[in-house]
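A lone chain, given as structure tokens: the form predicted alone.
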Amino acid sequence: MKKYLINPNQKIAKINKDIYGTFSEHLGRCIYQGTYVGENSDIPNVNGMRKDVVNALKEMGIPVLRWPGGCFADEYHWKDGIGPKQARKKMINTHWGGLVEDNSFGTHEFFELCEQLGCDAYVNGNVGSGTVQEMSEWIEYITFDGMSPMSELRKKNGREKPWKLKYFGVGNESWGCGGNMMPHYYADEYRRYQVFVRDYDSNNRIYRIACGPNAFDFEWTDVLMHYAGNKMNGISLHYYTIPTGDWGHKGAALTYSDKEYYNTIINAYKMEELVRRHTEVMNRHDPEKRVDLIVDEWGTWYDVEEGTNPGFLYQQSTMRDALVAGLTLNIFNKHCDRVRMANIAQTVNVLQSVILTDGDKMVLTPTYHIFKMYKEHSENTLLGSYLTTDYLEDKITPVLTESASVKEDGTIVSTISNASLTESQEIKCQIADSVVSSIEARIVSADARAFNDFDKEPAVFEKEFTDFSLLSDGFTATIPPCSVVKFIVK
């Protein structure tokens, strides 16, 4: 029987909502298709955003959405997606998929998506082919309630308040897609665009991101953080889990050996070193931690579905997914004094989405359920907590994972995740100085290569959690293989 100890007396730090969060860029059918059909389409919507994703992703508990990308949005002009939509500019995006985008989703589509989901906006200007006066200006179209240009504009256009604006990104992927830059050349383009990133409204402070590693480049976060670290709120990671690590040859993302499937946990538990390492740099130049870690793009990428425009890169997603889902915000959770914000790509039919679309239909992926079952975990306290467990063939990727936290009121939220396809694990959880009046549980459960279809009865989702024995000071469980439980314990 494995140990699981949480400890109340150690309260680490807070985990911010924001780690929940999801990414939305003009790829494939993410937006057009995904979130977005239109005011005239016959799929039921509101102002042309789709009502049945939009109320999905509202009972997941979305906290934050990233837009327009990607490394989209480093060919992206923001005013060719404003005024009459007839108007717009057409363009090629040369990025995914060759096709014409044209620009009926653009600033005013974004935010009135954000608020119906009631989620705040998380928008990445365009270094790369962009220009200072062109990101100043969006930002001023953006957030200024006086009189300017862009703010007159914007009332032409519709929109007489401006909006909020929580969290802006300087560039994207500047060491590839988004311009192919060296560390010290970003870091001065960096802080010659963050000054024109103006807070025109003292209530609407924004959260200035740059542009961060990619994976394990260390030398990248070493060099932002000596040269620019003093000018940023946030410096991004991007990672992405990959079965054979050959982005190549992927790996399907439906038929996977469980060779194939172990190959997925391990790469997928490389976050940890990832969040650690970098976490480690930061600190040489910021040891009081003002600057947080947001990694803004991570999930599970394979081969595309065949059939599939190559360049929409769309994949099922199966409970190999959720227990990556499972164990990577456990990671960002431990790590929270760190990590600020995550945002898994992407929202819907792209990569490791937690909601596909066909037509009129819609589908709650694995993925979906388990960012359901976590956002129990936004704004708790992060407890210290230690779980005894075997190891995988690499003997550093753990078998369980766990994150424990606190609400206000007292109640303990822990979620487990089991990586094993075949053995259940027994734990025996204690909590330290207290006594345990009362335990619920749920689970996310099923065979690694089960998914959710289009006009099938769901194969995987949340239900209630039994197989527990409750004790005077926390309780005995046993995790079934290839799943993921939360408990909550008052």
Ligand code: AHR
The other form holds:
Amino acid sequence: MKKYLINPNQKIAKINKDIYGTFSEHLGRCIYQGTYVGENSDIPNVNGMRKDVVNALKEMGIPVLRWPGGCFADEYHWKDGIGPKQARKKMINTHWGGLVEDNSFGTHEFFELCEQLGCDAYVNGNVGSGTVQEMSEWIEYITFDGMSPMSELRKKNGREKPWKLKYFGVGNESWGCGGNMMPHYYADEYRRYQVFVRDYDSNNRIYRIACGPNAFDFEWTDVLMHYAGNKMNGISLHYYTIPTGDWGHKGAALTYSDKEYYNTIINAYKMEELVRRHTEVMNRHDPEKRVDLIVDEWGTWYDVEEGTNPGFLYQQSTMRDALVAGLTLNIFNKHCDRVRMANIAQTVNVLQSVILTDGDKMVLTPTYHIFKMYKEHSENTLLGSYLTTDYLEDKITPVLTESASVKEDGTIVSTISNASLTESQEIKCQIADSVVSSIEARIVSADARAFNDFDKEPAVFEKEFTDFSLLSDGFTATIPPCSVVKFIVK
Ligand code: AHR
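With the form predicted alone in hand, show me what the form predicted in complex with the named molecule looks like.
Next comes the full complex, and the chain you just saw is listed first.
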């Protein structure tokens, strides 16, 4: 019997809802076909946005959407994506499959999408191939309510009032596809560009995000925090889970050995070390925790599905991905005093998507159900908690992960993932100084290789979980192998 202790007296920090954010890039079929089909499409849409996808994302509770990239952000010139669609410039999307980008989805369409979704906007600016003026004018175009060249242009293009822009990223992966910069050089560039990310409206104070490290590059974080920490609200972190750890042969999405499954879990759990160690570096420069860590790209990255364009990064998604999502979101919850936002890569049809589409068909991936389940933690307060567990072969990665939070009305929410392929886990949960009157629980559980396919009954979904017993101060439960469970305790 594993012991699980939740301490409602230890209130740690708010779990920001934006931890459950997603990311949409002009990549493969993420935007075009997956989200935006245009007003004249036969696929049911509102102003070009797919109704099925928008409704599903709303149902999932999407809080924030990052756009337009990714690598694409640093070759995106926003003025090509405004005005009459027939007159918009076409370009080659060199990073992603060499496709012709017709710019029919641009600034107006992105904010229309956010409005339909009821979510906040996170726009990533172009430092790699863009100018300070271009970035500055984009902010002016989006947010300025007064009279100025850019606000007049916006009005001419049909939008009278400015939009609300919550987050702005100054470059993407500036250490790589965003310009191959060294940390000192980017720190200077960041300092310069961010000056012109102006708050045109006192009601729209923009939250500035500096491009942060690639995975284990702690020097990048150190240099950025040292030279520019006082000029940013957040610094990003990118980390992808590759089963084999080898970018050349990443491993398949659907067919994998048990060893590959466990390696995926082990590699996904490295997020804990990353968040902890980057936080330690940040603590040296910013002990008050003024600057947040923004994990704006994370998720599994497999070899693309056979027969698909390698530049489109299309992959299917199994119960293994649900486990990765469950344990990763537990990590973010546990570090919510530093992690304010995270954006899974990506929203539709790319990498660890929450939704896949094929023509007019749509499936919700296992990851979708985890996001929907975890939104119950949004805006709650993280509680101190501890769960005893066995460990995987590396002796670092726990078989069980958990996080617990409390709502304003005292309801406790706990999510637990069990990565074992074979063993169920008996747990005994005690909630300090509490009397428990009722518990509801939900579960996502299936064979590790189960996935949701087009034209088939869903194989992975959320359902009621009943294998628990109430105790006066907690509960006992049997967590099945390969599952993610949520308890709502009153
Ligand atoms: O998400 C796919 C790509 O991964 C992004 O464009 C880039 O930022 C990262 O390398």
